[in-house]
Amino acid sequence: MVIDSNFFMSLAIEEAWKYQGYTYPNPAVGCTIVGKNNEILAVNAHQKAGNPHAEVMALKNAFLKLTGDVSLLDVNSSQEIHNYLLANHKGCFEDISLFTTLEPCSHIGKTPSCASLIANLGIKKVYVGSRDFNKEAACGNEMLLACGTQVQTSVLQKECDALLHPFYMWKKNRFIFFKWAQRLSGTTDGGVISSESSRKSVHAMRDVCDLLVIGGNTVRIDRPTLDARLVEGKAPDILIISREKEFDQTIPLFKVKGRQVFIEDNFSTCQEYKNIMIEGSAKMFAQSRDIVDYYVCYLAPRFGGTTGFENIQDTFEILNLQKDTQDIIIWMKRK
């Protein structure tokens, strides 16, 4: 039976999308778990850093759809995963087909290697996207070829490695993303714009960027907190961008205990962090436009507010577009 390979990574790839930005300083990524009749039997992707794979993850409810064994819902750590598939599946795998937007890791970190996982139980076929260029873990697919495992690689490598791409930021120097709320009428002043869903997704992202950049206007006016409550997260430090250093101290960013708070004019302290993420609008990303990787923006379905982006020309080429409850969030980078 002829498998549609594009089709079955693309899914992978748009499960990751949705947890882009949570995973630092872990790589997003997806797999899919495709059945002896090209049947789905699991798309996951990897959540948190810490938390099992995208492969785990896809194997254990691949394994409870084809076996119906409800114990494994009870199971949850990576470790644990791992030894109940490798103690329990009894074959089943064996006439599966795997696709993961990353090669399957080869070592032994937080949680076990992929790839061995991946061997032991028997899969023939895996499809890969992107290579792993992390020394540490690379080496997964000559792992699987070793064991006698078929492996595809470069499906959709292009698509693949645009989502693999703040990870390799990461490990080169930095990520830097600017994240904006706006209507369908392209303001962005007059108060809270996206929807509860949207704000808890950006509170995740705070949750694991080190550094915030935000604008000395948008503090005095909003006199925001910009720490990551809903998700009952960390606060990441914040630099503001002012000329004017004199802010009044009872805005409650600056009463986060643990958190530095810079106030410079300039941009130079982003090089002492890995994972930044600015947030602002027109003024802000005028400002920081030449230091930008990836954008992202939260759409809200309604009109309202007075200003937003005027005489800004710049255009993007969408990475990603995810609907969530209410809004459309939409990664891009500029062309």
The other form holds:
2 protein chains.
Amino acid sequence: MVIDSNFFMSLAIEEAWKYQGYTYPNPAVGCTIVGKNNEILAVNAHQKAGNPHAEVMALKNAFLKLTGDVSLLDVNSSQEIHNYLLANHKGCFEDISLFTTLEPCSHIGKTPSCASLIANLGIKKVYVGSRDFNKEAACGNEMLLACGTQVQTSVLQKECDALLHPFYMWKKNRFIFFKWAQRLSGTTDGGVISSESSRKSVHAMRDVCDLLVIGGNTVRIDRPTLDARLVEGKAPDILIISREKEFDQTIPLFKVKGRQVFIEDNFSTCQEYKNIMIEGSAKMFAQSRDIVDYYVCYLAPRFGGTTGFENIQDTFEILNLQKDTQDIIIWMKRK
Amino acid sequence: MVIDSNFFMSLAIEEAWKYQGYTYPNPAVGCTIVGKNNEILAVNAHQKAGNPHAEVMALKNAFLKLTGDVSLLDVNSSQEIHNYLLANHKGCFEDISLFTTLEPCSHIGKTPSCASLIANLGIKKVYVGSRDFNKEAACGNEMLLACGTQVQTSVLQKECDALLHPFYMWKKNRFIFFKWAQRLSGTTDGGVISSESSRKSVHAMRDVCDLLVIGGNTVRIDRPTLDARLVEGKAPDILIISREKEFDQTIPLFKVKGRQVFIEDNFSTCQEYKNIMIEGSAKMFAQSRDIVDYYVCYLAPRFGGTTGFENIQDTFEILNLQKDTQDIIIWMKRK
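Having seen the form predicted on its own, can you show the form predicted together with a further copy of the same chain?
Up next: the whole complex, starting with the chain shown before.
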């Protein structure tokens, strides 16, 4: 194992993927901070819109390690962390290196600009994976360079771009991902497949989806609620893909307040939404094939079941592989 | 991500799993060396019997980082690395911490004792995962303690024990693992499934297996060679499980020199061997169920194929998850 810039960036990338699907409308971003002797001071990710950016989380944790000043421990809002660090850093960040999967933001949005914070803390070395194509937030690299910070760009850029792709698609028009649960035997039928932890992860994604697409047969057979109750989140609007428009209105998904439910024989309703999750198995996989950007598979390490993805021939590129408490989570794109 | 003793040990564990299956008759062991400022100096694993132990590889790389003395670069034998480090360390290791998944060996075998090297280099802190139950090599912890080294035991012990389990079984009697290749769709039929890199990995395991077990139907249909040509390794003996004893002797596996081929309707020949790989799919999985210790699945991220593990209901615990260039490698045990 080689301990170099790529290693530090890869830690940031791995941490960020843990929150892929939860950060909409913000990008999944990771940040590693390395001290003057090459010691890892912090590895953090942006976890959810409204929470601090990855850089701010990592700078907070690095500050705690460098100074032992525990009064920052209970400071959680991004603005307050910015203010505290600017007022109390006393040059402690001067010799650190900061690795971020995405160019630090330069605009003041829900949180102050990270590029300005990094520059004002006197950080001299920043390693960046992806450039920011978002007009509002871009120019972070230039702002840092203007302040005398050394910026090395394109560190593991391909991997960072894959992490950032959903955000790119939201800015362009929309990001559509297909989620399924299966066993190691490839089967998708026969009751609950995923662990509690995997199902919580899916609910956290539903919480920030604006539209959830599902097949009519699944609705009729499973009678699902399709909300985000396991994370106390909001329930997305629903698009049921079905030629037959009649559904038993006592099926729980129809009773969730504040949600719209569409029943259509095509995906055109997707055009009104930005962050869209499709849940299904083989039939929906085939139907949605042309509009899906990413796939996420929750794979339970067991055999059993009888039907899965017969008659489908696709090959995937693995973007990220995680082990949950029990299941394997695989983010992929179709080749 | 928390950067603590468990993190450093987990790097050692991950590195060691990359060589699981290749190290027989030695255990798969990983070692991380951390400098006085908590910087990672080296993460290495034992790669193959005869090669230096994980601790020696890591100490060599840490020495290169600490001193910049490149004359050690081309020194590869364990004895020579020991001698060079002992003659040239000049106290550079005094403030480092060494994390090893297995108690350092205390006996002089093919390579000198790691515990003695660690003590003589003046290393003050050693973190150990598993205890060594091997009578010849044990007492490393005691040797270190006697020399004034602080030893913290049982760091991620459960994970380290899972890594060490094959070695435990070799010492007890034998280790039997079942290897299969499948697609994401769970299928095992229809031609080559795994990537070139995965197939090389399987050949590296065959190279150190003393017996490879395979089903009669596979032999008749696939007409395999079952050697280790992709890594220029030695071909293991073969046990064909088949009620029908007649085989076409032009099938390539029969023509490999220096190998014994048994054709039996049971697994009793396994009792004459120590490191046994079973290759197969559903039928062999079911037949060998009661004698297998670990499973390793090479999962190609694609659909297609028609048959797999129908009618089998087992559940697994995931021991290690790796991404190859293309495939996923999953080490598991049956629950």
